[in-house]
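What follows is one chain in C-alpha cells, specifically the form predicted on its own.
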Amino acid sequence: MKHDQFLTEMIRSELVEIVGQQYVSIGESDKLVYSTDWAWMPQMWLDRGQRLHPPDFIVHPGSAEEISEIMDIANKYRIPVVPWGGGSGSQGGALPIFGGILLDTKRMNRIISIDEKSMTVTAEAGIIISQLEWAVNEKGLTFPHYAASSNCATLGGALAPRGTGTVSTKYGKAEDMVLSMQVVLPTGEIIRTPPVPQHAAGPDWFRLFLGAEGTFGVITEATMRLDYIPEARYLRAILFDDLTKALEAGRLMMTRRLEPFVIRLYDHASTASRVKKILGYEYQGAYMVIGFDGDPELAALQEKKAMQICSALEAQDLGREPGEKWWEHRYDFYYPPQNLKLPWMYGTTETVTTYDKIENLYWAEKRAVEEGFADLGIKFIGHFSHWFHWGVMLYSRFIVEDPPEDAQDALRLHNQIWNTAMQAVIANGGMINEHHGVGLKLSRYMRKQYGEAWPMMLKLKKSLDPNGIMNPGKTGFGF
C-alpha cells in the first residue's frame, strides 16, 4: 500500500505503542529481506535486479494480544497483514505483494507445556521446528514432522499450508498431529479451538485455519501430538525396473497396513540424475527406499512382509547401506550445493491423488511438460514420497537449465510451464498441491480446483475478514 510520509509515521507510531520501538522497522534493508521467500519467482526477480514489493512495516509481536491490537490498526487503515514464520515457503505464500504490515512471529517461540501422559506439547507458533524437537527429545519423545525446512520453518509455518515431513507416511502430516490451536481472527478476536479435534460437538471448524495460509487469521499457539523416539529404525533400498510395479509395491504396503515410516520412490529420471548426483549410485530404474521403526521385533516383521511384496513384483534388494545412506543425506537434495538454484529455472509442481489415478497423472503431466517445451530442453523428474491408505503424493519438478535472461520473459515462461503442468494435474484427477501450499503461485487455480464450492469459500473469507486485509492475493483470495 502507498502512504505519504505523514500517514506512514502515524501508523508506525501506533505499532510502536503496541510492541515497542525495537520491534517495528521501516528500514529499507529490512524491507528487502522480507520481500522474498524461497519461491523461484521473487528469487529470480531479485537476481535480475528488479524491484520487489516490500512491506511497509515489519512488526515482531510478542503475544496474541499484541497481534489483536495490530489487527485493529490494520482494519482502521485498511492495510494488509501478512504472517511470516521462517520465510522458507516455496510458493510465494508470505510475499507482501500489496505492502502493509508483515508480522514476523518468531518472538513467539515459547514451549508452554509438555504433557508426557497425553503425549502432547503446547507451544507458540513462532518456534522453530527443530528447537521444538530438541526440547521434547530430552524427555524421550519426538515431534515427527521431519521436514527439510525444519531448521528454519516455524510451527505455524507447518500448520498454515498443511505441511508434510519425511516420515508422514506413518506419523501423518502437521494437520494430523495438531489437537488444538489459538488463532487471532482478522477482526482481532482471540479464539481457541476445541481441546481435541475428534469429537461430535458440531463440525470440525478449526480445520478452516489449516491450509488457509494466513488468509483466515494468524495461528499463534498449537497443541501437537508427540510420539516416543523409536527403539529401532530399519531402512533398505530396492530397485524396480518398472514404475508400475514399484507403485503397486508401495500401494500394497499401505493398504495391508504394514506402517512404513517412509516410502521414497524415485522415477527413472530422478534415479539417473538426483540419486546419482547426491548419493553416488548409478542405478537404472525406479529407486525405492523403505523404512520401518518402533519395536524392533514388530518393525523387523513389517519389513519382512514388505520385502515379500517387493520380491513378488520382481524387485532387486539393494540392502541396508543404500537405504541408510539416503536417510543420512535425505536433506542434501534441498540445500546448497546440491539443491536446484539460479540461474536454472525450476518449479515443484507436486500433487496428490488416489492409487487408481496416480500413474496416469504422472505420465500425463510428464508428457504435457516435456512435449510442450521440448525446444527448451526441459527436464521433468518426480518422486513419490508421502503415502496414504488411499493414494500417494507425486513430488514432480521441472528444470530449465538455460532460461531467458530478461526477467519479464523468464517469469512469463515460468507461468506458462506451471499452467501446462497444473492443467494436466487437474484434468487427471489431481490436486494442485499436497503440502507446499497454494501461496501466490497457485492462487489462480483455486477457483478451477473447487468449482461450484468456490463461492462458499468466498463467503467464509468475507465473513471472517470483511475488510480483506489478511494475506491478500494468496489461496485464491484478492484484496
Ligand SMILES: Cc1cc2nc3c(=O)[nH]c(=O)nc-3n(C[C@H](O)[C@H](O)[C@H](O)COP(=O)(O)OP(=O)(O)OC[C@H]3O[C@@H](n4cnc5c(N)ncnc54)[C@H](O)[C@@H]3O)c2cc1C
Given for the second form:
Amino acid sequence: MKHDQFLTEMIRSELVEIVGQQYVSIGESDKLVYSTDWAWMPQMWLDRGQRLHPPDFIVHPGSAEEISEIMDIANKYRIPVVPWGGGSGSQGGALPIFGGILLDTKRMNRIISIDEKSMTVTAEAGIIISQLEWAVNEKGLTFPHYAASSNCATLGGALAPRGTGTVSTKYGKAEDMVLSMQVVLPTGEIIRTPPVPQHAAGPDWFRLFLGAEGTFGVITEATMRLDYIPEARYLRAILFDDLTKALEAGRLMMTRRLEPFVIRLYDHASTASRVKKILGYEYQGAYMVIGFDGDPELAALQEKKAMQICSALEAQDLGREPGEKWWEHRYDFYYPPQNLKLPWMYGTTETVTTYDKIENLYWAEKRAVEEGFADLGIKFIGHFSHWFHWGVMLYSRFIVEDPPEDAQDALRLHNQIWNTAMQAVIANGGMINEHHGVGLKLSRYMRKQYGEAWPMMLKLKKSLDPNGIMNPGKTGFGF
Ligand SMILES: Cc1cc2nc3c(=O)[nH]c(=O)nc-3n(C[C@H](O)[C@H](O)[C@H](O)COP(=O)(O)OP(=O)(O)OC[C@H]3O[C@@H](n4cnc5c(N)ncnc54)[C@H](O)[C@@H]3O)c2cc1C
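In place of the form predicted on its own, output the structure of the form predicted in complex with this ligand.
Whole complex next, starting from this chain.
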C-alpha cells in the first residue's frame, strides 16, 4: 500500500489509541522480519538480495475487542489485515503482499481454562503449541497436535490452514480436535461458534474458518479436545520391497481399525536418501514405521495384528530399535543441519486422495516432475504420513540442487515445477494440499481445484468480507 507520511501517521495514531504505543511498530527492522514467512519463494527472494513487500504497521493486539476495533480502521481506510501466528507457514500465507496491518497474535497467549472432565482446554489463539502442551501435561493430559513446528507455531496458525501433526493417524488433524472458536469477522463482529462441533442445528458453518487461512476473519480463542498421555508407546520398523504392498499394509491397518498412532511410509527414494542420512540406516526398499499407544495390552495386541498384515504381505520386520530411533529423531528431518535449505530449490507438493487412487497419483506426479525437468537433475521423493480410514496423504517433495542464480528465473522455474506437480495431482483425483495450507503459493489453483463450486466460495468471501481486507491474495481470493 502506498501511504503518504500524513496518512501513515493518521492510521498509526488510531492504532496506538486501541492497543497502546508499544504494540504498534512501523520500524524498518520489524517490517523486514515480518515481510517473510517460512515459504521457499520469499526466503529465496531475500537470499538473492531482493526486497519483499513489507507490512505498513505491525500490531500486537491484546484481545478480540481490540482486533474488532482494528477491523473498523482497516475497513475505513481499505487497508489489508494479515493475521500472523508464528510465521512458520510454508505457503506464503502470512506474507503481507499488499502491505497494510500485520496482526501478530502472540500476545494473546493465555490459557483460559482446562476442563479435566470433558478433557478440553480453552486458550487464546496466539499461544505457542508447545506451551499449550506443557500446561496440559501437568494434568496428565496431552494436546495431540504434534506438528514438527510446535515450538514456533501458534494454535490459531494450526487451525487456520488445517494443520496435521505426527500422530494425526489416530488423534486427528487440528481441525478434528476443535470444539468451538471465537472469531473476529472482517466486519468487526466478535462471534462464537456453537459449543460443540457435532450436532444437528443446521449446517456446519463453524468449519468455514478452518482452512480459510485468515481470509474469513481472525480466530482469537479455541476450545480444543485433549487426550490422556499414553501409558505405553510401541514403535516398530518394517521394510517392504514393493510400494504397492506397503500401501496395502497401511490401508488394511486403517480399514480394520487397528488404530495406529503413526504409519510413516518412505518411498524407495526417501529411504535411500533421507532415512539413510538422518537415521543412518542403509535399506533398499520402502521403510515403514508403525506405532501403537495407550493401554499396554491393547496396544501390544494391535501391534501384533498389524504385524500379521505386514508378514502376509512379505514385509521384513526390522524390530523396535529402528522404529524408536525414528520417533526420537522425527523432527530432525525438518531442522538444520538435516533440512532442505537454500541455495537448493525445493517444494513440498503434498496431497491427499483415496486408497484406490493414491498409487497412480504418486507415480503420475513423480513421472511428470522427473521427466518434465530431467535436465535439471531434479529429485522427487515422498513419504505417506497421515492415514485415514478412506485414504492417505502423500508428502511429496522436489529438490533441485543447482537452481538458477537469478531470482526471477528461480521463481519462474519454481512455479513451473509446481504447475506440473499440481496438474498431475488434480488430474489424478488429489487435493492440492493436505495440511500446509494454500497461502499465496497455491492460490492460483483454487479455481481449478473447485471448478463449478468456486463462484460459491467467492460469494461467501464477498458477504463476509465486503471490502476484501482480510489477507488478500491468499487461498484464491483477490484484493
Ligand atoms: C520446520 C517446520 C515444520 C513444520 N511442520 C509442520 C507439521 O508437522 N504440520 C503442519 O501442519 N505444519 C507444519 N509446518 C507448517 C507450519 O508450521 C504450520 O502450518 C503452522 O501451523 C503454522 O502456524 P503459525 O502460527 O506459524 O502460522 P503462520 O505461519 O503465522 O500463519 C499461517 C496462516 O494462518 C493464518 N493465521 C495465523 N494465525 C491466525 C489466526 N489466529 N486466525 C486466522 N488466521 C490465522 C495466517 O494469516 C496464514 O495464512 C512446519 C513448518 C516448519 C517451518
